[in-house]
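Heads up, the chain below is alone and in the form predicted alone; it's given as structure tokens.
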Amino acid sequence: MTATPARHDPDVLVIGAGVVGLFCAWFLRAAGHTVTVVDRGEVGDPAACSAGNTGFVGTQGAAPLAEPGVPAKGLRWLFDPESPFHVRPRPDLGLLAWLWHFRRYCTERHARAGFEVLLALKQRSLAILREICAGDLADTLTARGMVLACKTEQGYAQARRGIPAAVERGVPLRELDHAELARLEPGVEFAIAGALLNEEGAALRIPAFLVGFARALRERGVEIITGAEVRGFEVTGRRVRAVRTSRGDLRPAEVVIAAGVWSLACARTLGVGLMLQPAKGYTVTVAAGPGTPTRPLLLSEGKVAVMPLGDRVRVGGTLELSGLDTSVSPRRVDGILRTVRSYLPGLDTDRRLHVWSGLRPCTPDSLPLIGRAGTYRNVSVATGHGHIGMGLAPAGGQLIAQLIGGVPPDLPLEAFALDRFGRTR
């Protein structure tokens, strides 16, 4: 049933009903604020980029995408449409600067800053989501741990010379035999060269988390208007006054964007420019059988993650730099589980249930974009999660409620400042 609008003005109006909008909305009405959630969709909505998502969570997975082998694999990827990170050429100016950016951080330096402030973004979020799934959420959170799956000798080698710095960055990594990898996952096939296991490994269950936490967020007095779409704004001087909206006009004290890829041009309206780009991943539900594991997988060398449902395994990978493009490459789908196959040979993968591609909101540093938009007093931005957004949205919320606050910050803004970039337009 979709909500009917607001009588009253918010203190604050959240455009997206995504991970990160919603959980924008929860610091928000922790800290008091009366709040708004405008989406042109539903929660949960199966054309939203959260929606069929793998839902991995927890401290594994924090390395940026630009880092320093990346430049070399470059033209390989570009032109494979099976690689894990494929760029489509288009005439784009914006995804030539995004590509210049990336090229940038692609170096020991930027990758290893990066890494810090990912891993204490997803430490942050581990604990926030924790606590939130101890109630009624509690069967929408699986927190066994994590298994990074290594194909070959040489990536099992690179896999094992990083667990020195996870541990002494808080993750509890290491390294598993043969015999004990059997004893967590008896009964599954693996044709790989060795794997880690990170404890804090954690995955939701998407979308049944997103919708419980619509509803909890809901009985905490959020205001959730579906079916909203965001047509326009009336600016007076530095400030935004009034946002129209396809179910009627609202005079929030504060906005907040957090509409995904679609920041960008609710943003661009304002004037406001946002170096991002849409990643489309693909994600391919089978049904379970014989085979299956049961905890969260990272095909490593693949860049595949598996997530068990129950009855049904739910496989993703792939970023796909290819503008607002949602359509599903057969190509790509098959290349994911063919890469599953190569990993988990008794996996049975041709009982396919459902087949989705969604837009990832993308960064050339992977770091979020978080803080006010340029001169306004009342607009900030909460995007840019990318492909680890379900890892990184709890604590992204609470940054926000903490800028609108006035509270100082848990993590310096700095690193998420929007105009980090340059002058974008």
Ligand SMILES: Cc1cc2nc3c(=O)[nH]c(=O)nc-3n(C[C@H](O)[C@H](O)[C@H](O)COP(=O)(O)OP(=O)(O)OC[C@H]3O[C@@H](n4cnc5c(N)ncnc54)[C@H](O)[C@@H]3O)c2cc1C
Second form
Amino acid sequence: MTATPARHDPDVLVIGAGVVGLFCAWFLRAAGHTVTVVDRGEVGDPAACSAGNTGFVGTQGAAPLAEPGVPAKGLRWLFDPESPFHVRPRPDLGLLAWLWHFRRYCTERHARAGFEVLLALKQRSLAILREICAGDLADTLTARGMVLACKTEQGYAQARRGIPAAVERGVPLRELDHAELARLEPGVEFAIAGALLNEEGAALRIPAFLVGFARALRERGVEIITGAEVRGFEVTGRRVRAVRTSRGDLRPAEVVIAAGVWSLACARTLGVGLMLQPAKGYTVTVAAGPGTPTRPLLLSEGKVAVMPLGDRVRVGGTLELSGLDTSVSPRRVDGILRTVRSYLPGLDTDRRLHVWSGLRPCTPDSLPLIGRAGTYRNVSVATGHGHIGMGLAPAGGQLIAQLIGGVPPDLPLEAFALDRFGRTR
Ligand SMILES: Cc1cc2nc3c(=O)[nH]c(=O)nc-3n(C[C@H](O)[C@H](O)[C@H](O)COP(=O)(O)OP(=O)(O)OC[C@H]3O[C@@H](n4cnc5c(N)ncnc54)[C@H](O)[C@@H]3O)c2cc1C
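Would you mind giving the form predicted together with the named molecule, to go alongside the form predicted alone above?
Now the full complex is given, and it begins with the chain already shown.
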């Protein structure tokens, strides 16, 4: 291949400039490595899942998607065109294997174990984000708490049952009575049974955070090459010698595959299977008006996130296992907006400014895939951060740097091992 020579070959090449790749680069650079990030698009490119999401970070929402009761609900939702969860049936062995494992993880025991690990990652990540966003990026992190709004008495009772476990683990989650909610969000009309407040709730402004973070990385010497698609690898024995990109070859000592849902194809080129499925979701950005909340809200039963962004408000939801298709379903978008109005009847959702779809890289147990790729000595994978990737990526990036640097990891890496689902095609 004709090579536009790289300026110099880095110690570590990170494939993917989404939030996960950028945090890997941050910690690898901090550990003293020379680092290059390659991405086929631009930083903040709408094709990346990191570029249009609702940006919730912090300690809320650490529950895995696989929970007891989900399979039964999933079957009901399957036939509802506006439901928050959908599987497009297709003859795909990868999807079938994923669903089989997902079903296996829908137990109380797995859900509790998953919550513990995800919460630890989220707590670590929030501490990292606070540090990084203390300076120039201060405008991109809001930390005014997050309200969990429950439509039904049953949903509210279930949410309250989760308080002791959260508080025990240091999460400042508590009930909010109607008067306090009205004080916190004056002017917002709620049609709900009750609400909880997580005082640690925080959110990133997307894509401003990504763009600013990439700038900070460049200032620290990380090279970010955009418009460079990785198309293959040159392999000798158990080592990758070169990474072939549309802008030339690079010969790093170490490679990190952090290419979101496309990590599957990237790893497959090396003969490594990943238990990963793209899970499509949408965000709709509407003009803010009277009735817009001032802090992030999670609409519990509807599985919709509401993120105020100054003169706009972004709402996001749905999880569709429909492969790499990013087309927008108007019915599901309507479903999200209808859910929002059912909780917040005073919010005008008619002035739509932007509709976006993104593909979450999801594993059956909602835990990321962080570890060495197969038997390769110099290839690692960092993906599978799923529905909460913005909130997990900082700690995930730190783990990758520890793995590559041979430093004892902050959290046991077994939970994230690529082969925990057995042999993956
Ligand atoms: C509707 C919606 C709402 C969400 N809300 C939240 C939220 O509130 N909080 C939260 O924590 N998470 C949220 N998420 C999840 C979060 O967005 C993802 O977990 C996260 O963005 C995944 O980041 P990533 O870096 O792994 O992947 P991506 O952001 O997709 O980045 C992968 C990058 O790899 C590049 N790439 C791929 N293939 C190649 C190749 N061959 N060569 C070069 N480059 C390549 C792509 O161009 C892309 O830039 C949401 C997701 C959706 C869809």
